[in-house]
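Here you get one chain, nothing else, as structure tokens; it is the form predicted on its own.
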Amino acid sequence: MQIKMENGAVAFPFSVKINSVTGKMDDYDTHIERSLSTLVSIFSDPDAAEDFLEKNGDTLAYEVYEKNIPEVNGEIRFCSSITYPGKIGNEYFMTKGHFHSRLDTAEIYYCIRGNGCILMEKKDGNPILENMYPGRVVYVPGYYAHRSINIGDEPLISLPAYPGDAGHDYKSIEDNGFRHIVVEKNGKPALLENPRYGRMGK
């Protein structure tokens, strides 16, 4: 089913299915799939990244269904997205995380299925760490960078909500990175700074 739309606006409501086991969404309309080839820069030892790949080759990451809801304000726009258990290094499998183009607006995450975090910064790097796990739902405000991160041994699927005009700003993230990465340490995910930080696209 595509979205009937109207002067820029919904027309008519309508439903979709979320597959509890797999997170992928029935009648989607945009499907994103992020090799972790694609993905290297955003950790904190790329070179493991590397390591990693020439071992094992490449691997999905995570990936994201969505229906093509207006980007504009008075909208809210959800996908499903499902970031697949692993390491590299000690370092989990995360999103690249963003923060929103117009940055006062804010986000849910509903956790389906697995086990994970939100890891979420502001501009001065504060960071907030909030577990995960199914029935779970975080909240993002405004002004926050947030990425999900998958800290258990299968599939971490949520369902994020925001503001169809919030929009996506990866750039920071992709030119600085978080001021903090989440690893595995003694058998438990812990937060520490970043080495790489304010050089990640170097």
Given for the second form:
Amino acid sequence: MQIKMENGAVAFPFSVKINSVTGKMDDYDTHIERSLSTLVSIFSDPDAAEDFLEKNGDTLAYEVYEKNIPEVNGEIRFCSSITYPGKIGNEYFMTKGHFHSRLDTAEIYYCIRGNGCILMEKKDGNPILENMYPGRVVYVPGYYAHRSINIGDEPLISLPAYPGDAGHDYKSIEDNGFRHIVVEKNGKPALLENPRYGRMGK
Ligand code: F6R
Ligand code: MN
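Coords for the form predicted in complex with ligand F6R, given the form predicted on its own:
Below, the chain from earlier opens the complete complex, with every other chain and molecule after it.
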């Protein structure tokens, strides 16, 4: 049976398969590909990102497959999120990260493959880093900006799920960045202050 939502969107039952090796979703509606060249400014050392591109050429940093589930209260949107391994200097490849436009909406990430973490930061307060490895579920409460970070050497694949009406606010992260960065130090991930916090867009 189809359910007509207040705004006219229609949700109907379905199921999809996410390939646990590649992260590709069957029958997806939208496929977002983020190449490194479009992400230079998210890194704490953008010059190092430009050097990487000059030496290695462009590469896919992360991608997302999703179904067009209505963006309304009551529905749950989900996707397959794939972040590839790599580093700019010592800083790991990661997603842009965002707040939800409806700040009070939460999210869960179920990790399917790889080794990584989710960095979570409220507008004030301490950063929280939760580990991601197959079978691990990370809960992102409302009010926390969040991003996936691949600290391993294989694709980090997860299934994020979040309220249909959460929406995405990328601008404050684009302008300011996260207050912290995750870098490799002595062969291990370390959480450091972001030297470019507050002026990422500049
Ligand atoms: C949705 C969510 C994830 C991310 C995905 C890509 O609210 O948090 O599905 O959208 O991991 O990351 P961004 O959105 O930061 O480019
Ligand atoms: Mn989110």
